[in-house]
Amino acid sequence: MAKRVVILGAQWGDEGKGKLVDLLTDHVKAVVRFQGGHNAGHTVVVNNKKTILHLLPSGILHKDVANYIGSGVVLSPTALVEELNGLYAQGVHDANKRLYIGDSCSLLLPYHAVLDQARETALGEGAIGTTRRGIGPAYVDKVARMGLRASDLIQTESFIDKFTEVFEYHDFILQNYYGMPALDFKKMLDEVLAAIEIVRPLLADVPAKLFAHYKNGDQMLFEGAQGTFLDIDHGTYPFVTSSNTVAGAASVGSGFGPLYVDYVLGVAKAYTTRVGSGPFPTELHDHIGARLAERGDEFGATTRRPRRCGWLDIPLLRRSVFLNSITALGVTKLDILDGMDKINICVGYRLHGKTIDVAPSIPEDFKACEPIYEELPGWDESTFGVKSFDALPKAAKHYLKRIEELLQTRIALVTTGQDRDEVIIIEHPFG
């Protein structure tokens, strides 16, 4: 019986990850996001009542859990107590008291949001889609190692030195570079500093006490943000995050050993969509696109920008499983497919005029890819709901089939609605 599971995005995000972490956490005493920032948005949909979180773990909705946030994140002081202050509007009033903060996470300061901005106009045409919430200026100062951590929000005085080091840095880039108004250091210190006495009490030694949940027994979960192809390493770079998407950076990014992790659920639309720019090589540009975004409510949690929709791709998954070691699969949205009559699903790619069946790694290998269908028969009845695989109609069962025999990988769990319980249950991860 696994004890410690991943749980991860296995295409580019917004895969429905928030909903199955959700359900999962019934069985944990805590919960880890491990990488990302704000820029992440998870949807919990429980009683009909919807709840998006950004930093929080998708735990904190859950008493008697344990939420963690590890050093992977970057941390925005000010997205964190805004987003607390929202819980409690809404009778979470104890979520401060289960939420403990890596003490080495970097911060996400109010400039870094400046710079995102400044450098996706910039980029005009060529923007990578970004947020613009300073994800990606946030972890460049953390690999320059200027950037500054949670640990400094411990005393003031030194934290306003830093702060107006790396202030006056970035400050004099986007007036002489950019071409920017001065940034206003009163108003972007005295928000941080509104922000320091919630934060600092959450601040802990957080691979300390993962292990100390490791030595007990417990059973942990790991949450993921974004998805594999937005990984900064493995993804369609430059369309990508700033941070490790990978399972492999669950145990970086919370300072968990890796052989600790006994399990990794890759999450999966029935479907596929993206957000922002890049390849898309099973991309729909017609009436079945339009309908797949209408009817599965495809705009991102975190900015409502409207995502990209295709078919299912295989290629893009073979590579999914193999760079998380993906143990099992959660589908997610299969009641969106009801009521086509025919479901087409990418088995291979033709590029150069050769034929494969996993994705390239090289990006514009990738964008060159033209997709190989297999054509498979929709069905008419509604799966809305569906609670047991064998009440599937034959032909979404089939479909669900077809993807276990190409990837080669069980599907554990099915996803028939948005509500928590709106979920079909083949194989627990947690036993």
Contents of the next structure:
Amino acid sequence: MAKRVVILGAQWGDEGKGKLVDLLTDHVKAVVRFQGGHNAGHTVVVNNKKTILHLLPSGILHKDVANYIGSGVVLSPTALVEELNGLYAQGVHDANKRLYIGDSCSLLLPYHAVLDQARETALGEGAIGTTRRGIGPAYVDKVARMGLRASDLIQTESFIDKFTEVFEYHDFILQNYYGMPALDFKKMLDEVLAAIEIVRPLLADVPAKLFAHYKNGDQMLFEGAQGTFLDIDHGTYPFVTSSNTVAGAASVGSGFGPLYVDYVLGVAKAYTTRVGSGPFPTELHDHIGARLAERGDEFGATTRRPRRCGWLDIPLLRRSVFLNSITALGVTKLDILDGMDKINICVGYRLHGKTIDVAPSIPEDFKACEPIYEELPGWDESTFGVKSFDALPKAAKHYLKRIEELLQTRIALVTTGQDRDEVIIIEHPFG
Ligand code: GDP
Ligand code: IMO
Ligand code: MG
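Having seen the form predicted on its own, the form predicted together with 6-O-phosphoryl inosine monophosphate:
So here's everything in the complex, that chain up top.
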């Protein structure tokens, strides 16, 4: 029986991680975010009520669950306060009582968003299609060892000194390299100062607290953001985010030792989507892609940009399985495939005249891959809200079985709707 489960995206993000984290949170004492920032958009629907979380762990709606933001996350104090206020307005008045923020988190400050926008604009056609939230520039400051950290919020005076120094550097770059007007120092500083008092009491030694859960034998969830192929090392560089999104990051980005984790749930949509630029071999530019986008309401949860849609890509998922040591899969949005005549699965690629069955590591090769499809029958019946595997149409069962066979990995969960209980539990990760 697993005790510490990592949930992460096996594709390019938006696989439905938030829904599965929320579902499994009933069984845990702690939910931990370990990378990314408020570029994530994790949708949780409970009794038809929709909440989109960006920075806060998806366990925040549950009473009696501690929510942690680990040091691998880039934390925007203003975005955090805005998100907490949104929850208070929805009646979740005690959200801050169960939230702990790693004091070693790097801060994402208002100038980072301006830098992100300036860089994307300068890239023109070659833009990455970032969320323009400042995620990349915040990680740049972190690895350049010039960034501010959450612990810098403790002393307001020294915070202002450090803020001023870094602000001046970025303001110089923006004006002199990007030809932008000067930044408004007072406005930016005031924005952050207004958030400090709210963030400061939430700071904690997160690794020590997580170890205490471990010693206590608590069940815990580690919630990935983005997806495997947006990983800075293992994704489709440079069309990636600026953090590691693979399973190993759960340990690094939270300070929870790697051997304490015992289950990795890889979440994959029953098809594939991607927001932003970059290669996508199984992308559909026809009416089928448009149908998936429409039925699946495929618009980014953070930016509302249309998501690109395509068939399920097994070579990509095969790579995901070993990059993340995936124990079992959560297959989401099966209901979106209802009513299709035929469903294609990409089972291999043709690359430079050869057939390969695992996505290549070099992005240029990946871009040159042509999908090889296997055609499976679709189903007319509705799978929406179905809660048992046996109740699925024969062709849907066959589709899922074929995925397991091709990936040599079992499917633990299948989701059939947005709501918390629209799910088929084949194997519960917590036993
Ligand atoms: P995340 O970033 O991985 O948490 O995923 P997002 O929340 O960005 O996007 C997933 C979207 O699919 C959300 O709108 C979910 O409510 C929705 N969703 C999740 N599972 C299902 C499902 O089984 N069926 C349908 N129709 N929608 C789903
Ligand atoms: P969740 O957690 C899908 C994509 C952006 C862009 C690239 C870099 O909801 O799955 P960034 O702003 O991170 O510098 O953008 O990464 N991206 C996501 N795509 N889901 C997300 O989060 C994403 N967060 C970033 O579209 O291509
Ligand atoms: Mg999302």
